[in-house]
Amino acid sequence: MVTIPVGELRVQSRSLAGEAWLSELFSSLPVLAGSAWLAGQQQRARQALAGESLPSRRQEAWRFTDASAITAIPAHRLERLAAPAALPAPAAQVLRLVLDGHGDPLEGLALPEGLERLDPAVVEELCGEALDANGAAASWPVQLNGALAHQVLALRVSQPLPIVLELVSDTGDAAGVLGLRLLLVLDPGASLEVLEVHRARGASLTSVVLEARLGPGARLRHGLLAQGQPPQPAAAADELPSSAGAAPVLLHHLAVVQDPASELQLTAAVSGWGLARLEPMVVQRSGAAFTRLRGLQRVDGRQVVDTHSRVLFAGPDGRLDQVHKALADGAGRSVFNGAVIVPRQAQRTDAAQLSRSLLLSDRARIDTKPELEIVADDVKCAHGATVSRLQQDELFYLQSRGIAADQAARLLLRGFCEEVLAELPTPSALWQPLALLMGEEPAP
């Protein structure tokens, strides 16, 4: 008689469920017509995942994160979505593109001078370059996206743009899988502000891969708002499909290549997803560039948000300023792993990384691991991590001035969040990120 430990049975069960989910998904996907190159990309990605399962906690990069929530999502591609309802009207000087994985988001739009669609031949040449440079092309989320995406939104910026480019996906209550692939190329001296917004309420998985290439002296300010909403309890659960009640999932991968004198500012705010995994990866391929990363994530209930960042300095005189914040409530789990790699050729690198987290519940969990890998000997690098609760002396100070205890706690939490949210592009205010992060009802 062979005895198998309960834990091993659970691992095997999840592995089989993951294999079955992928197999069902791929069998439901249509054959892509119209682009032999993209069809080839899809085929290679599906072959790479054939017979595979979901990422396992036995893998170092996923050891804090259970990906089994993905199997609760119906394994079929989302059909063409209706126009999202209740989107805030775009602010002035905002060019909004709605992404649904089917239609052309540029159809019928007049692009401003300095912004143009990339030629298909150039797309084939550049697509995947930033992923390769960051060592991410073979990762599971990227392969899944390659198997799903039916189009690539590819744009070139040739000069400083006076507008904000707003990229919006909203799956609403729809159930299924959405794959989005984007490519941004900034010519030397060009500049662009991007606000990327992803929203979901139903049992959906949104897979995003965005590559950006910054030429010498180019500047990219990129804001990411990922606003999920927990499923609402159903009155007659026995009459609903098995996916009812499944929380939305987000897999977001950003790969950036920076040339000398370029500047990247990335600010991300994430909340409300059953599972969200963000992987911002940056390589300064000749050094002498500046990277500024800001992150804020909140978990509640049994939610999991996992951020894995990686910055590689492939040349001298590079700079990094990174701050990551997390709020963990309920039985939620927040994960942060930030890697900074400074090889021998990256002399005179100046890199700072800080992780600050607040535990709001005895059942919540925070795993944070800032990393420095330094081989160069002439550098200024620092990192740090703190995990704490709200400070009693700060609460006492506010209460001593007549502020109720619950109000005092909310004021401190708002201040903790606003330090990051203030760095989002200005039009982000219309999406009320602070209210959603605080669990408040957004204003009409």
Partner chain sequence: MTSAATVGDLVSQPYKYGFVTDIETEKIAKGLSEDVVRLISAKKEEPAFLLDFRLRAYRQWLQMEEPDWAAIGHPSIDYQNIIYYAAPKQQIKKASLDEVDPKLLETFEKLGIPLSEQKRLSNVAVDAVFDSVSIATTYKEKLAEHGVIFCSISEAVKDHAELIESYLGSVVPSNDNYFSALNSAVFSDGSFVFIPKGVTCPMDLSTYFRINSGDTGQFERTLIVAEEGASVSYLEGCTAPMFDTNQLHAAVVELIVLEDASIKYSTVQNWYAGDEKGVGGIYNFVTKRGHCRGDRSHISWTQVETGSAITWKYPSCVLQGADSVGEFYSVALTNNRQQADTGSKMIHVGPRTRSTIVSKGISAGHSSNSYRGLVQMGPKAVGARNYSQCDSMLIGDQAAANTYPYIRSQQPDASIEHEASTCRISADQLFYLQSRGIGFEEAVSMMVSGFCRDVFNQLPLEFAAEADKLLALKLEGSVG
The other form holds:
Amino acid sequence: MVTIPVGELRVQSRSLAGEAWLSELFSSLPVLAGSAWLAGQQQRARQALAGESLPSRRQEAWRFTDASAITAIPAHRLERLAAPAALPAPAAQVLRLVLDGHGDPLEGLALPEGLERLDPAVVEELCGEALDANGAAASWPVQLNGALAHQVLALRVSQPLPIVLELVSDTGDAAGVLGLRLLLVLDPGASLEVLEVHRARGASLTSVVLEARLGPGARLRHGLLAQGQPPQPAAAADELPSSAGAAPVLLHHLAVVQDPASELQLTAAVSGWGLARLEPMVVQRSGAAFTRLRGLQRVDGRQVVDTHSRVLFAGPDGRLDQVHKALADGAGRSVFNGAVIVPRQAQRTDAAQLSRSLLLSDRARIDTKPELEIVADDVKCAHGATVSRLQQDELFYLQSRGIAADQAARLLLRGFCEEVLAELPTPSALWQPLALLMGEEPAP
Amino acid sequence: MTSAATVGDLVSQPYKYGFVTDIETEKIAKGLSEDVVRLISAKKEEPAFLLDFRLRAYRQWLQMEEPDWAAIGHPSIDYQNIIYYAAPKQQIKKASLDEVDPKLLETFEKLGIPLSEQKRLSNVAVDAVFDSVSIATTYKEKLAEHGVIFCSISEAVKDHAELIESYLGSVVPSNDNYFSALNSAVFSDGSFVFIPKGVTCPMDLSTYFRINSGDTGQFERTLIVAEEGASVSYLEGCTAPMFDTNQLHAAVVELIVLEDASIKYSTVQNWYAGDEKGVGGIYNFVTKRGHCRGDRSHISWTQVETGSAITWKYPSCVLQGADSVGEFYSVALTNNRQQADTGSKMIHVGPRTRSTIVSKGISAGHSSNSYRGLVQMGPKAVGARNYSQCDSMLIGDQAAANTYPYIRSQQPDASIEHEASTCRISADQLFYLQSRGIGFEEAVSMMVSGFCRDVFNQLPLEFAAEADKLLALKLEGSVG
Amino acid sequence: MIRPDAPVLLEICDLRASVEEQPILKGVNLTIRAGEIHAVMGRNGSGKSTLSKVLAGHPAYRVTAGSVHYRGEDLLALLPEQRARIGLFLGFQYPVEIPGVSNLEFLRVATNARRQEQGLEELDTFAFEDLVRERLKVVQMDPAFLERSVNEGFSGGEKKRNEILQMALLDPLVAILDETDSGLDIDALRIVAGGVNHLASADNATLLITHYQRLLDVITPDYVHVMAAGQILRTGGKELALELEESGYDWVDAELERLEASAPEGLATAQASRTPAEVG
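Would you generate the structure of this protein in the form predicted together with its partner chain, following the form predicted alone above?
Everything in the complex follows now, all chains and molecules, and the chain you saw is the first one.
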């Protein structure tokens, strides 16, 4: 076994800091009025975290990821934001909901036919179902979200929708903690495209838990653009709290339950966060569904991005097509852990997973760990992983056609990214995903 | 189905090495304490440095916890209910084979390892270890002519103390893990090999480990040193009688390879695996690690793991010398209730180091077979390369095949490639072979050895045929 | 070549068989004598591929009634490998890939199993290499294919040539070729058919299962049988194949309807069972 040296004392002081951070956060939260159910949920999550600390690197799921950056975020709920500035105007056929954890994003909106607010009684029944099915209810980011969330945005889709639903949060330069809880229910045969965009620049923590339930034959195409940006250099440093320099944190958990003949496509592009942890989890509860996962993450500076995906086939004839890509530059750390679980009942499963990482700097680090657990004999499961720098022969080919080395490298990197970005829902182009991912100045 | 046999009927052949040799044995009392460690050291008349080494390890062990991260499960081990030293009652080592208890010679002959002058294997020198002691080593004199030292580690402690002192624990520190600490405290015997500078060992060397007592733990220690430009091929074999209790086997193997030297280490592990209900069998918790210290040095591990109730084992290479090469070729077969969590670690430290991992896991019955490996490119491993391939074959829908490859890189100019796949013996493939006149059992065996071919190709010739047969036997009754 | 006095190699009587409880063959009768070339034609789902699988002993098919005698011996009582050893050969429509198992080794083991049955001495690796290299010429196959795993990564045409190579090595008395022409371009078809013609003799017999006339342009059958709904509906000479090519299979439906009217019990089920469950 490889023992990764973790200083005992440092761990302890950190865990104390984590415990203090959590209790400070909880004491700052107002008491929930209104929904007794939600208040109960919140209470349970807080109790579960009471006496707990941050996730520790001694836990296998956090072995490569240092969560201590969380304690640099001011431990209070984010104030209600002024309408975020500088969002691109929504494209035609886009229904944009701006989420700030305070107001009701549906207020005053006329929803198109086939899309409606889920009945509160149904919300109580279904909320947490996908988390449980994915065995994720006890995960730290999920508990934290449960302790925070003041409302659940719950939508039912009853037919194929011709629009793209945009779910947007932008905490800007603000400091504090934002909790968002979402639930999507797709009826049999319904289909939906969702583009989820989270932006942050300040010392904020954005915590998202999205549950989705796909009925038989339903189709969900989901894009996640997680566009963090390094904190702006403070103009008047003495006026800002000391934590203002901390980089934003994203904890994103996505739990999906798929019924047979449903199709799920998840595409995520993440960059710019001090710490980002993504947990896409899917269970095909009776198998016979199709899951397509695409991920792209980039780290630079001292950033850490960690994707922990998990796909469970709880019935036969399921399919998975997964590609995860990572770019590590600067002194960044990129972590990918992709679990694929094929129990006995999942005969004839066809699952393929590929992880491709590019290491661009000698101070950066990549950890990647596919995980395959199989107890069925008639299955096709393959996974592959590569870690390298850019292919020298590809670079040379471009150079031999007169393209300068740095430009050739940029072209190849763009190509590497575009392959994933091209799978995002169409309106994503307005959010300039490539430029932001590459840390370039977005075009005006 | 027209054929009466299903692949499922083909797997469970009785374990043919399950007999017990009735021989008077000297055992110490059960249990582990500082006194026991001192007693073992005293019985072996060890120098002070070794007693210190053992005591230090024992104290470290007391502070450690049994690891729980592997995909294995077993009732907790009572370390006070194990005998830490057992030896056949006779002078520890006889000057000549004629003086060795004929019962022991007979035992090894029955295992296919004749030791006597007339019958011994040509071209392979054998060190035979029975419970806690080495009882005979063949061809010692012939090897000595080449300057090769091949003897039990107990003898080496007396005759080559300076080598033991400088190399023992230098690759696997006693506090490396729980079982290496335990082994360092109580190790009984094992083999020592030293190949001096520039020498190619004139024959293959082999150690055969035999557990005989029912309540004894076996803790061997193997140390192989190849000096500059030296090379050796070493084979290890293991069997144990059938008991309905579990026995602990916690060995440590250390390899040290200097500049331009190479060690090829092959294992065919066939400890008793327990019965079909999972009763009895060996807990095989082994730490094997090689250190490629010199430039262009080379270590190759090949293992065929078919026995043991539980196998926990990750033969590894620390590739420090520039351009050094590490290889790991493994076939692990589990059947019935066996559990295996095995794989390799390739730690690339030096520039242009290269490693290859080829792992073939076959899971049948209710067994669980996990590949767990680590490939790590350190900051200085410029131009280093790794290629890993992990394939699983599943037989029946009750067996588990898991793959957990850990990959870490801190060097942009290093490349890692990992591939994994699963397959089974499909009814269509079987029918195809049968429709060409190939019998059912032969068809299964062809497909299994075809699956393992990349690994068998790495075994020394006489071992490869043995491994093929062993696999066919072990699989009997499981495919279907 | 039709010789009424030639010995009967294969005699199929009222053969009925099911797959997954679904009846597919519903009373097939066919007699094949030495020296003859038979062609069984029919649409997808007519049961012709099932017939070949049942004869070779595929475990997925269950014989429910009838008999098959091979040179007087009860074929259905034998394991698939025993059938192969006594000289029955099935050329597969979709030969499976068997990774890891070397083609050369496979061919050698199979050839020796057959030779042992024939009372011939087993061939060692060297003698076998000589034999296989000579037989490769029959199908104009590159010796490089011997070094690869069985059918692994072979193109459709290469797989079919490998099938005919096996036929050349195993020296069968009855060769059943299931859609051997499917997926072949015209050159490959000619090579494969050339191999089959080369191997046909007065002592053995060939049963071609095919969809199209084009194979029969290069291998001339003595008998053509039209199969539908699990039975042989009509038997004729090579001109029957040409007739089918010309007028299609529509008359088959009319014929089936007519039969159904006259014998409702047997064929009502036959009609209903033309389902996708049928393999090939």
